[in-house]
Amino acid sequence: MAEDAYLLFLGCMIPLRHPQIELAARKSMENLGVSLRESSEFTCCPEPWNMKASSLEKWLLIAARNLAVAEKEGSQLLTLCNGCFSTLTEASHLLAQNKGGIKEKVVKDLSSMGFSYSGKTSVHHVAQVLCGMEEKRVLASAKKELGGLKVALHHGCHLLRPSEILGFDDPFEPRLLEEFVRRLGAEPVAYRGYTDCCGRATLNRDASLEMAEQKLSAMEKEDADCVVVACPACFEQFDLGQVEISRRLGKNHQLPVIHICQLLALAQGEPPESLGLERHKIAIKPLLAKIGE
């Protein structure tokens, strides 16, 4: 499989939930020379809260069946959402290690589906593989600056933690999403609370939506144009999430936010109407304003 070619794996919330995030990610890394495939035998990877909690088992080898899907094909699997990277990336690991033969019993509950598993799959999130990227590749599928855009980066527990497993950046220091958008013309903010927790997962919904109107508010004070996230479970959070704060919390923010995908696009200039940008529950426009559309 070539180096710039991957097998998609969309997970359960992109496709029924977000199109638009599958859409920014088709046309920007097109425009960087990126090939994506798809596979149909994919399911959920499984989430990696309830299921993980409720069977461990049933969860990594649900996890093994997808791995084994791309390992059939021949392909390294990139990812969109960080739900869906840290339960392949710890699933591999997990059967790497084999503790008490693990890997031995669901390779064998595999073989009963009619899928093989070796362990030669490599997971990839979309934002490993663009901070990956050489500069000079990034800038020249880039159209447009993006003026000085104040962006409050977040970038989701999934995708830095548990570090010694995901290894894509510091959990706690970050720096490799932040070097991104500075090539794309963008200014990342730091702002209190910066590699906290959105409170997605939280089961209390009003304790979840505090998590996410506290980061907010800290966005803001930051002068943050927009937030920029890597996951679509947290671009939910904080954009239905901002209805719902103040439906249920009585506080007021009208923070544009989008996915990393969605950001890069338009620093690729592809016209915001392409992008199902119109699918946001708060509005885009101060955000297009401020980068000149």
Second form
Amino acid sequence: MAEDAYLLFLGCMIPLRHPQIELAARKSMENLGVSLRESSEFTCCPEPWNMKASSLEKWLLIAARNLAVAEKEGSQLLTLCNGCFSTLTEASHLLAQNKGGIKEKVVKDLSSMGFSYSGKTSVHHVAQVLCGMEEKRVLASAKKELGGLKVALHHGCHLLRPSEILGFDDPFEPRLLEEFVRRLGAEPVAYRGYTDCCGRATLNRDASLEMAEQKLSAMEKEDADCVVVACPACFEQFDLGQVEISRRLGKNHQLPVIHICQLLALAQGEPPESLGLERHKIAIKPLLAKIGE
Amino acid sequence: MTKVNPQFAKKMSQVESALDVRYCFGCSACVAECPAALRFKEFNPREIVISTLLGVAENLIEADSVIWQCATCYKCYERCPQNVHPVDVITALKNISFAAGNAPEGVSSLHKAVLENGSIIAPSEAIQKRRAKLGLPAFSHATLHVPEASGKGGE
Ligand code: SF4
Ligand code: SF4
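Output the structure of the form predicted together with its partner chain; the preceding block shows the form predicted on its own.
Below is the entire complex, every chain and molecule, led by the chain shown above.
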């Protein structure tokens, strides 16, 4: 069952700021019979906005080092974060392309750091793994019907684009996660600005929050019960973001935000009180009430 | 008067993915859905690409440059019919700006944190406690030893 074993790549934000997402991922993967292994040799992926903006070369080298760790472990990587996913996927793409002999340069630097990399590591976002799974297997693990819970999916830019490199789904009209949440008995809602950015990486905080606010308004207009994300950065932008939006922009929203693994864990019947959901800034209670918890 | 610098685009060519900058034909497909262009009059991916190509982009690499408002949403990447990848051009400009010491403070401190701690977040005692309460193992990143000579591009 080689394809069902992954080396879990946690990154920074999930283990060190939102460990409840990690917990839900571990539980839901176990419920699906996916086995996860660990490594203590990983570092930050590194972060694909500011680290990449400061030095593409260092960004690539550090990403390559993480890929090399996985190669040494002989394992495929599983990420729970769009940032980790896009950094590691794009880095392995650039190394495979080897424009201007960049791979040789990176391999040389890696060897001075005590690592080797030949290009064998594959990188998977948990959303890809879930969407690629057989329906009956997902259903066998999901004990609880979500009762038509209306979910506003926010894929996050770095799960969808650049699509030619990330290869997850259509960059503007994605369908896979929609299908997945439908399997769980939830109803994905279409809303204005569906694949727009959450605004996280924009430097000006008001402009950044306006981008999130615009999406939240559109989701609420379609009567969404919650936002479902695939990334801790988007999670923060929408969850903590709603508090900031109220303070800085004077607009009030109360839309619960959860990661796709948390939605899955709930559908699998994991007791909500065991999932650490009380750490979310926007109360999850109304969402739990909808699914009869 | 803006100084035209024919050497400027060459700086860009050091960043492989931004090489196709010369194929821009000014169609503005990258502008229509750009969330930063929508909110900042001075931000326009097409103009950023063309200024870079013409070598009149020195202002874009100065401190407080508008390039830092890019949301890195990659919509321009998908929409450009010429494979120019404006977002990659912007990232390349950010690299040049960082090398010149002009990047915003948050970028420099994150860069430093990654190199020094292998992480953008320091593992506090409080978070380890929270992890333990959730039944999760203690967490830390490995130490990084990035060779001095690497990451020299962009000058
Ligand atoms: S990546 Fe940046 S320049 Fe391109 S569309 Fe998004 S915000 Fe605009
Ligand atoms: S879409 Fe491409 S070709 Fe058109 S203006 Fe933008 S960068 Fe130039």
